[in-house]
Ligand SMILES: Nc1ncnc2c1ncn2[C@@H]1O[C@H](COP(=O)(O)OP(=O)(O)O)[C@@H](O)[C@H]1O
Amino acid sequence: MAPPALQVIGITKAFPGVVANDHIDFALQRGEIHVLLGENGAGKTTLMNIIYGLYKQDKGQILLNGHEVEIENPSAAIAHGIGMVHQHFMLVPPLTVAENIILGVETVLGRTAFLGRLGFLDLNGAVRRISELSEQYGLQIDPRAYVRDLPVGSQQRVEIVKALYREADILILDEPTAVLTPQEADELFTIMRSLTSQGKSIIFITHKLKEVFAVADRITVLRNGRVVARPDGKTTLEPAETSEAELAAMMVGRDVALTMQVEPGQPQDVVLSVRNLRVLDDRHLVAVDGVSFEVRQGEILGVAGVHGNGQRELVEALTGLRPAVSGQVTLLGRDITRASPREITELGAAHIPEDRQKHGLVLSYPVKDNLVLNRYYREPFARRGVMDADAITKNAQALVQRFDIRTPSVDTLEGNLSGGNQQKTIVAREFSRPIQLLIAAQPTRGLDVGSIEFIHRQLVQRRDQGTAVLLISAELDEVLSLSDRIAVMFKGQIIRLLEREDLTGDEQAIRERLGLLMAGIA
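In the form predicted on its own, let's see this chain only.
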């Protein structure tokens, strides 16, 4: 029997105060898709970073085709035939597809280099090779197209071709469907099957349990830095012998509610009103183009759309982080179109930002200070302009317990927490005061099933308490399960507003309809 394409034996990696990988054994067979599951902080990324040469293990071995290898850096990983497609694409938008793919290897001697006479780049030769790869694996990309003009799904194909161009036999795909429509995700799965049918081996990292059963040949679950075994002792499972519920329990260590049973909301008075809002992006191009909608007390209005269709700019305009060019936004009847973030907060608005590290937290501050970032200047946290350290600490201790923020101490720096616990910090801060409006942008992006369950319950609970909730998410399942109404955004416009009656009936038909709307097909 042929040895595994990749095998790690006893991999151990420790950082100050935590063992990220604890004697992990894992094997990837040739021509298979092996799904790696685990909560945030379970050790998946650390293990992949070791395999790709970004970290060096403290103990353990890495074997390729049965032979032990030392992978000191990503260049060594690439030389050994290992490629990694990151969740956030590593592309340069103003360059063409071909220029992006050869970037970094254009002067390397070997089959992947295309140097003409006198050392000048033979771009035509690179284009021919890329076209061959594209046709061979069914990736359908134009080597001469500019990346900035490509939809997200096509950009991901460019990343895959980039790895294949470097002659990768092993591909690590990190959350590859995070920014794709359902149709684009299905296309990706077809591509993955084409790759494995031609001998490539894939490690697929995802938090979406439905995707496991769509693509996996085998499944390994990590928890607390270790491989999780079933009661029967098995550590690597096949899809036919497990279920979503079992995998979720293995990931979290307890039973998890995978779908929210949400009763319809009871909408009342209008809290947020948006009329003909127009907003520019960072390049001074129109990102939000004449958007109008309302959010009422006691309802969740979901905004569905592929990332990059104006959602970020919309949220920033509503929260005072970006100026509007024209239009009007009112909160409880008061014009906030040009209000500052503090003024909007003081009126009873809460914000879970898309980028928790940039707009939601100060990573160099301790947990306790992050829990009062929007109230540190008010009583009981400050008196006569002087912050009350005891009050801030007691508040943090109470919220850490109430919202299950897993931290060694309230004095721990926020940057040392996992992504899920950073998100819980924001939720705890925003929900621990009276609010009338909650704007939640991608509230569960990159989170594990346990953290997702927790945040979903919090959103529904706030709605049921009479808060108006605006939910912006690229996760179609999330929007469908939580929303009372759904607005679909495409190229800066709301192209369809679906009412509750539009969201009942055949679930698969509704998903397909929404997926087409998200792609701009009305």
Given for the second form:
Amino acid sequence: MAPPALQVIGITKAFPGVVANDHIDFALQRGEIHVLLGENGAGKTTLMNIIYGLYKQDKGQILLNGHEVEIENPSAAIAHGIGMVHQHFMLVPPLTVAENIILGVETVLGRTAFLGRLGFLDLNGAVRRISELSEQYGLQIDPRAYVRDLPVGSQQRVEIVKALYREADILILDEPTAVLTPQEADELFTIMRSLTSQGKSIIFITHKLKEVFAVADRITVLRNGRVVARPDGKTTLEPAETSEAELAAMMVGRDVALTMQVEPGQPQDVVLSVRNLRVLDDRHLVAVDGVSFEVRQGEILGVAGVHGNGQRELVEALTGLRPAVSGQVTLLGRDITRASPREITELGAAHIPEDRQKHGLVLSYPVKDNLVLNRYYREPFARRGVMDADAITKNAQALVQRFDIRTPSVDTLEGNLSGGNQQKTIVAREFSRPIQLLIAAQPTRGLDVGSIEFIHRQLVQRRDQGTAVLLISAELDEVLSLSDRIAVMFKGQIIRLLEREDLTGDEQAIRERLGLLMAGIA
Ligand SMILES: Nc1ncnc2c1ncn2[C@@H]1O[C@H](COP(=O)(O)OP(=O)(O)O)[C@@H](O)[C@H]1O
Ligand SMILES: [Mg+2]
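Okay, that was the form predicted on its own. Show me the form predicted together with this ligand next.
Let us now look at the entire complex, which starts with that chain.
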């Protein structure tokens, strides 16, 4: 039998405080799509960065076609026929596709590398070659288009062409679907199959179980830096011999509920009302473009959309973090359009922020202080301006228990907790006071399946206790399984509000409809 196209043996890599890769063995056969599945922090990107020459392993070997190689840097990886499409694209927007590809400038991990054939730029030759490659693999790339005009899905295909242009035989795709609509993801899967059928080998990284069964030839699961074995000792599986439930359990280390059965909510009075809201982004461009909606007591209004369509600015405006240019926001009838974050909090709104490390927590403070961040100055945690250390500790101990926050103690610094436990800290704090409105922005992004399950339950529980919940999420599954109604955002506008009756029936059809709406096709 031919040796694997790529094999790693005993790869180990430690960062301060964490072993990111712990004796990883893994083999990529020629012509296969090998899914590397694992939760956030499992060590997938680290392993790929080692294979691509961005990191040097502490221990272990890399073999290409059975021969051991040293991969000192990305240029060496490319010379060995390895191409990588990074989680964040590395293209230069004002240049054309062809210019981007022949220039071959890559900035990775803050370092800039020139990977093209410098000295002599044959633009016409490049244009021809790119067209050929595009044709051969069904990539639909126009080499003369400007990158800035291309939608995200096409930019990703440019990255693939770039790797092929440099004669990559092995392609590493690191969570490529994170930025795609479901339809774009399906198109990518078709391209991946066209690539492997013509002899390319692909490592496809994801944490989404549904995608595994759509594309995988074989699957390897990573958890805590290690390859996970099934009880029968197998570490690499074919789709036919496993299931979503089994893979989820391998990813998490225990059984998990994959989909939650959520009973419909009982909407009552309007809590949050937004009228013709306009908000600018950091570059002073219109990010929220005349948005209107209401959220009622006892319902979850989901906002679906691909990242970067104004969701972030919308949330910031509603929580007092960003000024509105025009329009009106009312909370329980009070105008909060120009209120400060603290005023909005005191009126009974809670916020689970998208960037928990920036807005939700003070990482250099202990867990117990983070659990009272918005209340430390009032009773029962302070009296006449003096904080009550005992009350703060007792509060923390109770919340740590109730919300299952995994921490050595309430005095541990928040920054030492995992992402899932940091998020639970925010949820615990925000839910431990009476709230009328909850704004949850990407509440489970980057969390393990176990924490996701927990937070979903908490959201539904809150709703059933009469809180109005606004859920903003780029995860279509999350929005679909939790929402009573769904607003789809595209280019700063709500292009459709789907009511309960639009969301009952054939799930596949609903998904497809939502996917099209997310792409701006109404
Ligand atoms: N450059 C780095 N410095 C320190 N720690 C890192 C670095 N890169 C990754 N890690 C840590 O290594 C672990 C694995 O991360 P990563 O490989 O990015 O996981 P994945 O891609 O599976 O989400 C995490 O705990 C992460 O915090
Ligand atoms: Mg990663």
